[in-house]
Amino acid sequence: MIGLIGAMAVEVEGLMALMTDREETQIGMDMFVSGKLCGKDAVLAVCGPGKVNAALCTQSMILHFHPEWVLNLGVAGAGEAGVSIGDMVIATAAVQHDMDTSPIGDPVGMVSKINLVEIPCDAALREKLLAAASTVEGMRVHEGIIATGDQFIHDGGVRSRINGLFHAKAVEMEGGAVAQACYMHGVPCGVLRSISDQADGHSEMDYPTFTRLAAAHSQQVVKALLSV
């Protein structure tokens, strides 16, 4: 079985519609839908925005469904000027840009307990995502760091600071938490993001306009991944 997590319904609704043999399981405030997706055993969930929501949902998924890997998919803001709306970012690693114990001597972004700044994403899953993305005509794909924090980035200065610290290709609110939960349980993880806004001061216009299109792009990649 594979696990798929989006923060919002729009990020997974196209995949939900393809599920057959559906079964719903309520765990706490999270609803998990399991069944067949493109012929594969799968479980999908909408975790809600933010790191705690994402981590709790991921842990419940791992403990109850035992997926062989977990993919966090959806939309994100661009992490730098060279990444544009409609582009795809596939994470080499995830960071938590708002984790900061530097006053006591730690690097900015180091996550206590696992003692990592960059939480690795599974290399084999990343290669499969790259191959799947290459089948979507006209899509520009980037590999790199995806930065997570409990903050919707809509200011160019904040975006530049995050990029300067972590060289982030995308900024969002869940991937680093999903990656941490997977890392702590020894489950391979991937983070896939389609860019919905530039995160540079125009997000209040970009995000409502392009979210649905960006979400559809990430779901296209997942369908291509599972159809192999």
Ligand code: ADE
The other form holds:
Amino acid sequence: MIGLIGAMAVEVEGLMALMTDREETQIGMDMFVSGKLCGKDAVLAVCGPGKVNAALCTQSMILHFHPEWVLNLGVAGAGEAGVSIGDMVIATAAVQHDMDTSPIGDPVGMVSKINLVEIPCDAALREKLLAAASTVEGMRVHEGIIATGDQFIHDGGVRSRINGLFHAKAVEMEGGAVAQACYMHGVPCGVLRSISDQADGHSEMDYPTFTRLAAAHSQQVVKALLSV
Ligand code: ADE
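Complement to the form predicted on its own: the form predicted in complex with adenine (ADE):
Following is the full complex, with the preceding chain placed first.
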């Protein structure tokens, strides 16, 4: 069984449509759809935006379905110049950019309890995602840090601060929480994002325009991943 989590319906609906032998399981306010996806046992969920929604959904998925790995897929804002709308970013690690206990001596972003700034993504899954993305014609792929926080970033100055602190290639609102929940349960994790906007003053316009295209890109990579 593999686990797939998107924050919004648009980020998983193409995969949802491909699921066969579907079974629905409600846990709290999360709905899990399990069945076969490209011939593989899979469970799919829409967690809702933000770190708490993502962490709760991931933990429920892990405890109920025992997936061998969990992938968080969807859209993101660019973390730096050179990462463009439509590009894919595959996380080497995820950070929580709004976690900050630095006034009492910790590094910015350190997540207490697991005591990590960079929450690792599984190297073997990352290699498979890279191979899958390379089969999609014309797709530009970046590997690096994905930064998560409970804010939609729409200011170039805020984006620069996050990039300066963490060298983030993309900013979004769930990957770091999915990665933390997976880390705490010893489950391999991946974060795969396609860029919908530049996380700057153009984002209010770009996000609604490009989200569907970007969401389709990350689902295309997952289909390629599962079809081998
Ligand atoms: N998801 C897509 N674009 C984003 C942005 N600019 N900030 C946070 N999450 C996003």
